[in-house]
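Next comes just one chain, in structure tokens: the form predicted alone.
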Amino acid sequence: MNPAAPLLFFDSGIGGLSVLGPTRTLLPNAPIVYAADSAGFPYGPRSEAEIAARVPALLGRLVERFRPRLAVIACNTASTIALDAVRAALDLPVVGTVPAIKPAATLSRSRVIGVLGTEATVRQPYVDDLASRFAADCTVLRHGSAELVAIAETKLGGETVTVDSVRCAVQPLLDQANGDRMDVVVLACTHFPLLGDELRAALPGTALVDGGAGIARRIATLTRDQPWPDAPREGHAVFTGGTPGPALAAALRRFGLSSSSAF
């Protein structure tokens, strides 16, 4: 294994940074390539057929260009729709991102949990399967919010976002039957942990669960005993829709991604 072979993170936008962050903590010397399909953003309103065709094709090009040791689909929507196809197409380990329903059910005392994701994620049979396997005794409420994804992108782009705007975006989840009893919410979109402070203020007394730390541990396990560079290196970010503006570039630098380019 070449020590310089990177970990490849893929998302429709900047949500995958919530997975990259805990991975950096566990594997500080790991070379990183972060790929954002900004030309296809957002995935939530797109059809399953579009995502199933687009994601494997893009990842195939990225793997050919960067020769990673492992790929991470740091996007719940892409994972719930295209993970199997990507694994079949690529000759390397592929880690997906799926809603953290199992730990949410473990935490819940009221037995009412929420799943907050994109429109495409919350309607997937994959989510039905997770709920039946790990939360059969729970009421599972779902809400898909394209607005909340856009708010997260706005925040990372350097603009101010308000708790009121986040509260309005999540209100449909609370308005459902038994919404007042909900004590755990699964952040089933990697964008949403980037709004952690705002979501905690908008959902007081509600535990928020996401899969970022668990995915980081899975990456560390799959790359155990592999060689890494002797010191941390700056990561590389690529965007299908062109290079980011100065504010987003500054946010990327906070995650160790100091160079960016179009893909």
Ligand code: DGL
Second form
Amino acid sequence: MNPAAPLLFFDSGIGGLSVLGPTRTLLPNAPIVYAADSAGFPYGPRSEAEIAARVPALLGRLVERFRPRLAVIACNTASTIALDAVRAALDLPVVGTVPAIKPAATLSRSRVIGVLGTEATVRQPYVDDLASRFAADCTVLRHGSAELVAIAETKLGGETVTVDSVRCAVQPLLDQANGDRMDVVVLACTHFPLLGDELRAALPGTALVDGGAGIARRIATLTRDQPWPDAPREGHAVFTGGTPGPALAAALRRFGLSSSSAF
Ligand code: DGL
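Same protein, different form: I have the form predicted alone, so give me the form predicted in complex with the ligand.
Now the full complex is given, and it begins with the chain already shown.
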């Protein structure tokens, strides 16, 4: 294994940074390529057929270009729809991001948990399956929010976002039957942990669970015996829809991504 072979992170936008962050903490010397399908963003309102056609093809091109040692689909929407197809198409380990329903069910005392994702994610059979396997004795409320995805992109783009806008976006989850008893919410979209402060303020007393730390541990396990560079390297970001503006570039630098280009 070439020590310079990167980890490839993939999302529709900047949400995958919430998975990259904990991974950098565990593997600080890992070379990183972060790919955002900004030309296809947002995925949430898209159909299953569109995502199933787009994601494996794009990942195939990215793998050919960057020769990563491992790919991370840091997007719940893409993972719950296209993970199997991507794994079948690529000859390298592929780690997906799927809703953290299992840890949420472990944590819940009221046995009412919420799943907050994109519109596409919350309707997936993959989510039905996780709920019946790991939360069979829980009421699992679901809400898909394109607004929250947009708010997260706005925040990383350097603009101010308000707790009120986040509160409005999550209200439909609370308004469902038994919503008042919900004590754990799964952040089933990688954009949402980037709004952790705002979500905690909007959902006081509710535990928020996401998969970022678990995925980082999985990546560390899968690359356990592999060589890394001796010191941290600058990471690179690629965007299918053009290069980021100055505020987003500054946010990317905070995640170790010091350069970016169009792909
Ligand atoms: N970050 C993505 C996810 O985890 C998708 C956001 C979007 O493009 O709608 O589902």
